[in-house]
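First comes one chain, alone, set out as structure tokens in the form predicted alone.
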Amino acid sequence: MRKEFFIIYTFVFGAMLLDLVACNKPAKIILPLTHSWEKAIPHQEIPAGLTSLSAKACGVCHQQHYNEWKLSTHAHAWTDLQFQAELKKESSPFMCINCHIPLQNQQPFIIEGLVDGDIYQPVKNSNPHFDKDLQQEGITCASCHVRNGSIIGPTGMTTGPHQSIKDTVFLSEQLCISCHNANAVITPTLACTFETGDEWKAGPYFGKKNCISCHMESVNREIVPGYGKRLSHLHFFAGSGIPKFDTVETKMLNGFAFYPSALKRSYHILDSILFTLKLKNEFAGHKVPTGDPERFFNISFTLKNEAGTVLSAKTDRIGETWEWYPEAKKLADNNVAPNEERTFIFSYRAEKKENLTLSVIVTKHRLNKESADYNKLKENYPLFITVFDKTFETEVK
């Protein structure tokens, strides 16, 4: 009897001092999202006159509007195979998804705050209204036409098969901006650096031009097949033009005005060649490149004779540099703002009569292979595209 009345005494002493230690442990403190960022746009119920909030739905009628968009990063904003990389390592915060699948109608979950303040702490409770299908499309009509039940559109329409509210400015380049100037500290080595809207506000064209005047060609067509011609805006959302899969087309909207100098005809032995490739931002509101700081232009010169050896090679870059451990910081930085001319010069001194051909290749790269083999990407993942390619021949006399 007494070695089972210890052991009872022992449970009942060892629970109650369990008690007394949690009773003296502080409580968690839920505390409420504060950052735009922070928040996906609240659950959408599907508008009057529709049947879905899916952009195929839509291009049930918006049928060149819906063959634009599915051409448009937007709609590989969640599928994008880096993305879904990043979102698989540990320190993914949860925060990351609202720019790719915005809509809350797209998430699992809803994040109701943050224990103690923590990231990666979110109270998260399983969404009822979760759409997989909707999650899929990444960056969506809905994603901007569908706000509070209604369907926002540039002119308004009370007649046809649904109804439309006119917002000019909600649709402005506000919109845009709410992603693409996404600028935060997150942790000591995470940083969120979108500075797009911010390099537009400080540019010459603020106030003249904006995103849509450039992102989304005017052009005067139907909305509807049978619903006659107005005023439209193409939904490519052209931009960098590299593709995320290698089966995906996509449009690009270049920056750069290219400006070539040229070899002369003939030089002599020990002359020295010399050629220049001017580059300007002409095109863009804002600097190029622009956005994801892995983002990088190359400027390579290769010069071979006419067996095909390197007689001399050159690379130049235009792009971020930055240092991810133990802390995020920026390195440097020249990339080239509005209206800024960047000349590259090639030079060569000729040593023997030969017949002579200068590559000259500018190629933009959505992030380095280094990065791309670390995220384990493959071959499908197109990592650049080529935007200036032309030789030059000369010969040595």
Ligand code: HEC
The other form holds:
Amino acid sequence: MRKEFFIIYTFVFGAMLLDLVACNKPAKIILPLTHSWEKAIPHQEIPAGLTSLSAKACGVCHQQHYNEWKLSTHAHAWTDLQFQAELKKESSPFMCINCHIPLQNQQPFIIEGLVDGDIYQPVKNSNPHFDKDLQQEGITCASCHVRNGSIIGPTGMTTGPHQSIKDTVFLSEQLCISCHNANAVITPTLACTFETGDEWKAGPYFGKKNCISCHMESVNREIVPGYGKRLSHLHFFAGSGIPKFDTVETKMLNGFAFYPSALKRSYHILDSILFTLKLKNEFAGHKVPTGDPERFFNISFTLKNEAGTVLSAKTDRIGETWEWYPEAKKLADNNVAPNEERTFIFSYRAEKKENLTLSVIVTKHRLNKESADYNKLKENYPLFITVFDKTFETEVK
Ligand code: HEC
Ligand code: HEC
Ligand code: HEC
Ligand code: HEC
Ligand code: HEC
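Same protein, different condition: the form predicted alone was shown, now please give the form predicted together with ligand HEC.
Next comes the full complex, and the chain you just saw is listed first.
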């Protein structure tokens, strides 16, 4: 066979073969996005009368709302170092961003569908309207207040610098639940388990107090200076109080009320020392902790003698326990339901007559040290805060 012929032959035959293969193998099908969290909020035009969608621009007139929102975790939903670290992992699919930067305007790509319905094969087109500054703002004013190019508000305005469309059903707890409740096994090792909405619906506050009544306290104030006082809502979105940056002071709510006993003193050597810490979820409308399954509380007891030697110590934990490999599976969950009480007991058999000191510390954690190290989060990334810290003394008579 001459060389040229061979080349032509292989070319033609090869092409036929390729064709054949192509005919036998079904073409890849692009399936549409189905779940709500797979979709961004469609592109928004700037509402008439305004010059920008950005929170900063809203803040020129709505100064207090802006200053409050800036401290909220919503404002850090994109810049959060943990989020950024997780997003870079190959296992994190495209839709991770849809609750953290929910507007299409904040996303560099428009996702048209999924090749064969595979979440790791999104069909991406670049977004000509991508706004990088707006992306930095995470869950910004427009995420909750702009739809179809209009401001959505609680009263509806036909005059003023911008109009608003009244929609109190949209601006209700349903808006919160659209992001704060997602329960889906996405891949064997990736599960979304935010059940704050379901926990609230199943609890005693349903029909009485909702996400907004507890997390957006109502106040009577001017919403724009000079416009007169009216019903308004604080926009701190106060929550766990664990800040995202050690420079930002996030407003805190406390779910637990603490009821420590006295440190029961022993009058005789070898008598037990007994202490109980009762805590009750008195103030949260859902379990504590809620949301992210990595959150937990530690209740730690340390008993020291006069010389400062630790005689006994123990730590109890409230939270969920998960196994992520080979399959995401919840192993345990002792989160505290609304109005539920839990009692933690510390006891010790004293062997010597001496004064003893028991220190009781309760800490609220965003994630544990191992996860922080695994995500290469720096030392100054706040992992926990202390919500109860007391020392109890005993004197042996
Ligand atoms: C040029 C000033 C100005 C800017 C900029 C501005 N607003 Fe307003 N906004 C107002 C005024 C004035 C009111 C009415 C105040 C009143 O009646 O008490 C108002 C009212 C509102 C209301 C209440 C509407 C209702 O139905 O009761 C919302 C919500 C709102 N603005 C959101 C925004 C958002 C979000 C942005 C940024 C995208 C923004 N505003 C930018 C001046 C402004
Ligand atoms: C677009 C999705 C979205 C909507 C809508 C939304 N949230 Fe959030 N929320 C988030 C995300 C994401 C975070 C976590 C950000 C982070 O940790 O970086 C968050 C954090 C919070 C926190 C703070 C948690 C903590 O660490 O203390 C509170 C409280 C909260 N949201 C309440 C609300 C309430 C109340 C509403 C309704 C008015 C609401 N959210 C609406 C996505 C949303
Ligand atoms: C009865 C008041 C109340 C209601 C109703 C309520 N919350 Fe909370 N929420 C709290 C308190 C208090 C905390 C602080 C718990 C803690 O960390 O000690 C909290 C914490 C949170 C957190 C931070 C996570 C954590 O474990 O601290 C999120 C997120 C949150 N709430 C979202 C919501 C959403 C969404 C709704 C509506 C479905 C809602 N909350 C309804 C009072 C409430
Ligand atoms: C996570 C959702 C969310 C974000 C983010 C958010 N808001 Fe709101 N906002 C609400 C809800 C819900 C209400 C209505 C509460 C009600 O009337 O029950 C509201 C009410 C308002 C009102 C009417 C007056 C009041 O205080 O009730 C103004 C003005 C307003 N927001 C401005 C802003 C501005 C400006 C930003 C950004 C700096 C912002 N909001 C960010 C959810 C949000
Ligand atoms: C359905 C909406 C939604 C989607 C999709 C989503 N998140 Fe979130 N994310 C949230 C909410 C709500 C919170 C706040 C939970 C809380 O504080 O209780 C949050 C918080 C976080 C946090 C902070 C956790 C903490 O304890 O402060 C990280 C990190 C995070 N998400 C990463 C991701 C990654 C990675 C993905 C994709 C695999 C993802 N998120 C997809 C809603 C979502």
